[in-house]
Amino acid sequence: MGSFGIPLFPEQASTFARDIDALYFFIVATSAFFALAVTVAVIVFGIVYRRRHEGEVGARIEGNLPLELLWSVIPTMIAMVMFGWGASSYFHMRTPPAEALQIYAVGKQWMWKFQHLEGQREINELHVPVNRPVKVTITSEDVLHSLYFPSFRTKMDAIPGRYTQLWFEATKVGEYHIFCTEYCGTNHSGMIGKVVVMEPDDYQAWLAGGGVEGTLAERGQRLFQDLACGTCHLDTGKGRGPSLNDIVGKTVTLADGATAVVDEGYLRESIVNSQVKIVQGYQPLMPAFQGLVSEDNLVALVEYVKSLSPQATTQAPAGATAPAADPTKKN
């Protein structure tokens, strides 16, 4: 804590917050040490070796190989320690555990909208359980935003037309800030919210109090049917579009001979701009839904298609009953 009770740094409330802070302080301390050492050396040498009378010529310096190696090797070793430590922390922060709780976040001027697989939807507020990994899949509905959890020491840009992700595991029950750290318009400073970290039982009780529209996958299923996607994407694979059963995680061959892995980003792109990646053996007949389906509904459609591949995705415990009959899109 700083003076007057004002904290100098956010509370450490995630599993990797302490490691990130340690790396930060190590880099700051190392930089300060060498900056001070160079400053002191310049001042001392300036005083000791100053010109004392007119016409004085300094002694000839031939060089010192051991000394030159020393001031080259030591900084290099320190830089490699920083690089290795930073790379290890980055890899850990960008590799969510397979069992992580999945949540979708959509940035919009000027709010954060969160959707849980169980169906609950929140604005500028996110409820999560303590001591459980949480993976947040992020996108933007308009301009570039950046989702930042200072107490968890993690952030990620929300990019229009793309999915990005971050994860964290909260270690303390409480409420923590959410900020947007990418300037996104006149009300950027007001694009804030809070994370409510709860005990597991309290979180389950909170989940039980919402989701009146059903799970996220069930909402996607209704959208799938409303958009008549099932008229082309038949289970048999003999429709005008490929079957979507068990497609997530697979590698498909495209009409131009290239290949693509079917993941969340691929599914989203196939919905909004179906002509970009045509699956081999199918015609470019599917209409593009760019601008016709909101990001919130795209998330639901993607989650429904994922529910058709139970071996490749984590399902909502509320039980999304995805029928084995109609899937979502892909040309």
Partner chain sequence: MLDTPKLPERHYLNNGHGLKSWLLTKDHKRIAIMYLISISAMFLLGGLFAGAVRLELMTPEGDLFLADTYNKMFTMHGVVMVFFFLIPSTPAVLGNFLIPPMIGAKDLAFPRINLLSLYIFWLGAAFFFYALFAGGVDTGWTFYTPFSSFSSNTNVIPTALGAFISGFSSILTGLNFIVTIHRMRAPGLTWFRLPLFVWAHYATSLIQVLGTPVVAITIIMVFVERAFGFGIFDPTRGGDPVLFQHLFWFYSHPAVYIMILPAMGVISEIVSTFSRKTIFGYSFVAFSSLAIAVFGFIVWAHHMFVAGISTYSALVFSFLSFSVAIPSAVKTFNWAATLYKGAISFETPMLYAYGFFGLFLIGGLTGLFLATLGTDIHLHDTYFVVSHFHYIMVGGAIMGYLGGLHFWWPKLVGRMYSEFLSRVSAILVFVGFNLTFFPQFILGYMGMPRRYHAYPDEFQVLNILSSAGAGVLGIGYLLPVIYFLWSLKRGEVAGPNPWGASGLEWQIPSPPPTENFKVQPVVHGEPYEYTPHVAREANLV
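Positions refer to the first chain, counted from 1. Between two forms, the rigid core is the largest collection of C-alphas that superpose within 1.5 Å. Keep in mind that what you see is a predicted model, and the values were worked out from it rather than measured. First, how it differs from the form predicted together with the partner chain.
The two forms, fitted on the rigid core, differ between the two forms by less than 2 Å at the CA of N187. Core-superposed comparison between the two forms: the Cα of L292 travels less than 2 Å. Comparing forms between the two forms, one finds the smaller rigid domain rotated against the larger by 17 degrees.
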Given for the second form:
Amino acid sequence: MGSFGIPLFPEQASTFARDIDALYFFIVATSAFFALAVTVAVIVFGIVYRRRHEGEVGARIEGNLPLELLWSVIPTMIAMVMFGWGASSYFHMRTPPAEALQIYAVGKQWMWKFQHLEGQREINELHVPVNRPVKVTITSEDVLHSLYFPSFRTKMDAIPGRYTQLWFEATKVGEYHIFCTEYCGTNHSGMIGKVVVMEPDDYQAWLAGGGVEGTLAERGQRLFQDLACGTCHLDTGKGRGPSLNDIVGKTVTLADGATAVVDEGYLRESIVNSQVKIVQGYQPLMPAFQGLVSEDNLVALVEYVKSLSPQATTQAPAGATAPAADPTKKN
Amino acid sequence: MSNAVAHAEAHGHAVPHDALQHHFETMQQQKEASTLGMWVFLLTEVLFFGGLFFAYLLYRVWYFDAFAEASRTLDISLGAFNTAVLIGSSLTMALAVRSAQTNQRSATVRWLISTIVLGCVFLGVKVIEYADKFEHHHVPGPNFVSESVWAAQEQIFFSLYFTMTGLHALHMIVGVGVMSVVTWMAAKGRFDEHYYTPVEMTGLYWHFVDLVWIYLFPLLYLVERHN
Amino acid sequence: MSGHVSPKSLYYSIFGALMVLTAITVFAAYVNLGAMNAPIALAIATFKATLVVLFFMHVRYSSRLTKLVVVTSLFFLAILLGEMMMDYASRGMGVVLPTLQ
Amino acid sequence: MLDTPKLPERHYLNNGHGLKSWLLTKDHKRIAIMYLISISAMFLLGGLFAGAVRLELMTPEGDLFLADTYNKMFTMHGVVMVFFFLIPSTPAVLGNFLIPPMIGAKDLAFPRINLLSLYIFWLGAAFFFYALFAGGVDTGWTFYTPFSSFSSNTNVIPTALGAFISGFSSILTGLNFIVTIHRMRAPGLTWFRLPLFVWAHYATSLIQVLGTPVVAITIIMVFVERAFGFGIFDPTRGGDPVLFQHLFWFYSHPAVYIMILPAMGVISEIVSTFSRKTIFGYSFVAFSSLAIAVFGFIVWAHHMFVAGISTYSALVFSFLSFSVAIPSAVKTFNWAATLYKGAISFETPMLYAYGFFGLFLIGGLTGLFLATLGTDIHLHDTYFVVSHFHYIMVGGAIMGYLGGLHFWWPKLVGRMYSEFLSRVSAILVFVGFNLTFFPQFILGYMGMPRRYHAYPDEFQVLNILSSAGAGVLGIGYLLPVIYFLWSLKRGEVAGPNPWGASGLEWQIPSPPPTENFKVQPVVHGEPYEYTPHVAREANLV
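Please supply the coordinates for the form predicted together with the partner chain, as a counterpart to the form predicted on its own shown previously.
Below is the whole assembly, all chains and molecules, this chain first.
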């Protein structure tokens, strides 16, 4: 696409792109209408009512109530249309389909690290299949970053200490930009990469490509053993820590009576700040692993624990945060 | 908006008061301007502390156990004593304003000095408390030491504790400084029943500082004391 | 001209009330009231603050404009706290609204 | 008309000579002039940083500056322009100078506090200059944590303290205005007889006193993290960096209205004066200022739609964000309607007002894209946002400020500037501005992120256009310096009311005497009364 050689739009390469562009055009058209109307009015008035002699004064017009109401109410109604449309697109963008392919992204000054469930790990490059929803769970090892796919019209901040997520379904095979859009220091503008959208077969072939030491969950399992997590987290549930079998997606009751849904964010927090949410009936004995396990490895551990819950739909609620307590309820 | 406005319609005095500044028409107008100015300033203070209180509230809900445990390391008797001292200083301040209103110069000075003394007592106790925290390495940052399993989140509590009480103490130091000047002015006989605005304004400020502490005390010292 | 002069006895009784309320606050903190401990402590603090504002700070006898300033500060404080709380309180909630498209 | 007007013998400029008579003055007019000089210097400095940024961006490679240097350039551009130019601009200069004469007062309610606010401003600027000469700062003007607290190794503390301190200057100015407008109005000058400039400043002052303290405490929290290693927003101790953003934007979103509302007030005055007509829908324009000030406080999290806030709060904040659009639209329509059946002339201030219409319209309407959730996800933190807020804060606020400066310059110094050069500069600014910033909308939709030192090749053409525009814009901004300075000695003597305007400030001599009014004026009429009679006898006092 282009006009006079200047490109005006990024590629429409995801299922969101068409909708967001249409919304964009709707607002452009509405804005252009109002901008033109006012511009034409002030120019025409400026010419027609120009001062013709030194002593001339304008007509005494104080105002007009119906007119005021009209130009308050009509823009309000148009604004509500924009809001509704935008909100509906947003909900769509914030609701990953259950069957979405899971990928993890970790931002770090100044690179994007991606991990596939099958075990592939890549830096500043992301391979995804075309026509299949992909959910990216994002976090950061240091400062804020933001994962942005302009051709997919979506982005999400990477926030240290918690998981955020976005999803997309690529519709066109090709290579597109990945940008970091949250300023993160010296080499912020170097924190860019490309997303490679592939035909499903090519993607499978790429996944099968060598150099992978087992799946992400398997790597997590090895870490689980290295860190001796199994000493307490016995399968039987009789250990000093709760059993981790089949917990993902379930609601657990905590020591203080509050409840929490077990999702990726909860699992992560239960490792790094293990004392904050203690499952009822257990003692706060587990050491906090804050700073001891890298975000990459945390992802592996989380994925391993998830693999212990085969039936669970592991879809985390959008915007789920680490400490998801309800501030209106005090202990 | 306009009906909420009390207009200054007072008539000018034949002989202007010494304290009347040139750009005001009457003492009444001058006083109302000062009062409104002070209240608007206190409004900014409410929002200033408001941001801090929200941070406290959020983390207290998130990390209640850590907050409860950290709070238990504070000395409740010192906190309660300081609360009493500060409320007492508010009383002496109110009485100072009253003495100024009724043109009792020596009583005004006396009450103002009492307020300053009580303010200094509060700050002195605060110094003792801070020294204790330094000794026990409860100051967040690289030197923080805690045996607790909630050590990390305890640091948030202590960060807020020091920021909140530190800013409060800073306000008190400013208050004591201003009050010293006002006391000197009162001793010099600058005030009478027509002009005591500085005393009154200092009073408003001091009561506000008291008011902040009224919230800080239960929030910081009394998170969970019953077990 | 010299504004409202409250009787000394009023100031002393307000002081007394504040001291009693402080004692109650400390006492209440040692009683296990479950989830009610914090709301009770805050309610007492708010009551104390109200006494200070109304009597020590003379708002009870002040102009409507002064009262308006007080209310304004509370209103914007409520916006600040309320809207932030809205975010944090709804963080854990999933998307349940149906998508319109 | 009378024959050639003469300068009054005694006025505020010659009432006392020497540096001391300025530095210790309590006269709001002299303080305004000192603010004018200070912020003009800051504008020049901020402009130099902007020029450096635009130069770097002419090529895709980061070849002119090191990445760190570039990051410091845009950070210091933002810090200087926001905290040391835009926030004080119209209120501290024009508001300070004009509110007392507009309401028939001899001075602001607290002249000493007014002077104090100037000194505090200088102190804040001193902290900033310390940071500048110590090597600069690279956090972006937003100071986002944890980068600002634990990652950046530049002078965050002095810069943040500079912003913190200058905030108090802003609070004191706002406080002074609020009290002055409540308590110092001349007899007969009821709220609905106030000039809209005064209404706009009242609304601005509300934001200054309500919002600034929150950013102050936020800066303190970053300060204790960075200086003492405290942890409040620190994720490694369980803190939430998003909380910083909430607190920061609670001020920094309304801060945009601190910049634009006074400019809107200026535009109301100019439009009415140069069409010799009362403002259309006075009370709607007045209340829309207040509405913008209040609504401005409930919409801040639209800066955070992709920052990890909850889906529901994003929805609520998006909905609320549209509420600001309505009073802004109402204002614009009322200005346009004011022109209807006016007696319009196009001296320089009116050209600036027309320029304001064009730029504010674009700036305001592009805000809709960012309030709408779906499009904001794509546009957030791209050049679209950069362009949008420059249209508001530069296109809107600076056009208003410059328009006001041209409008009241004869009142400030008693002399006229070159009408020809000033028209040229108004046109250059308008054209240069659009050339600079319009391409950035397209860049933004293309996906070019902001704060990028180097960028992919396909963005180059538009960036070159933008940089070229910046050159034109720079000339447009420099021209007024020349003809304003020239006018000080050589300009034609203006007389009290060169435009035949209706406000109280035009009824006193230019430049005004120190006490503004020899006797306290009593107001009988409505604002903006233009009858043929009034027009002929402009010089009433």
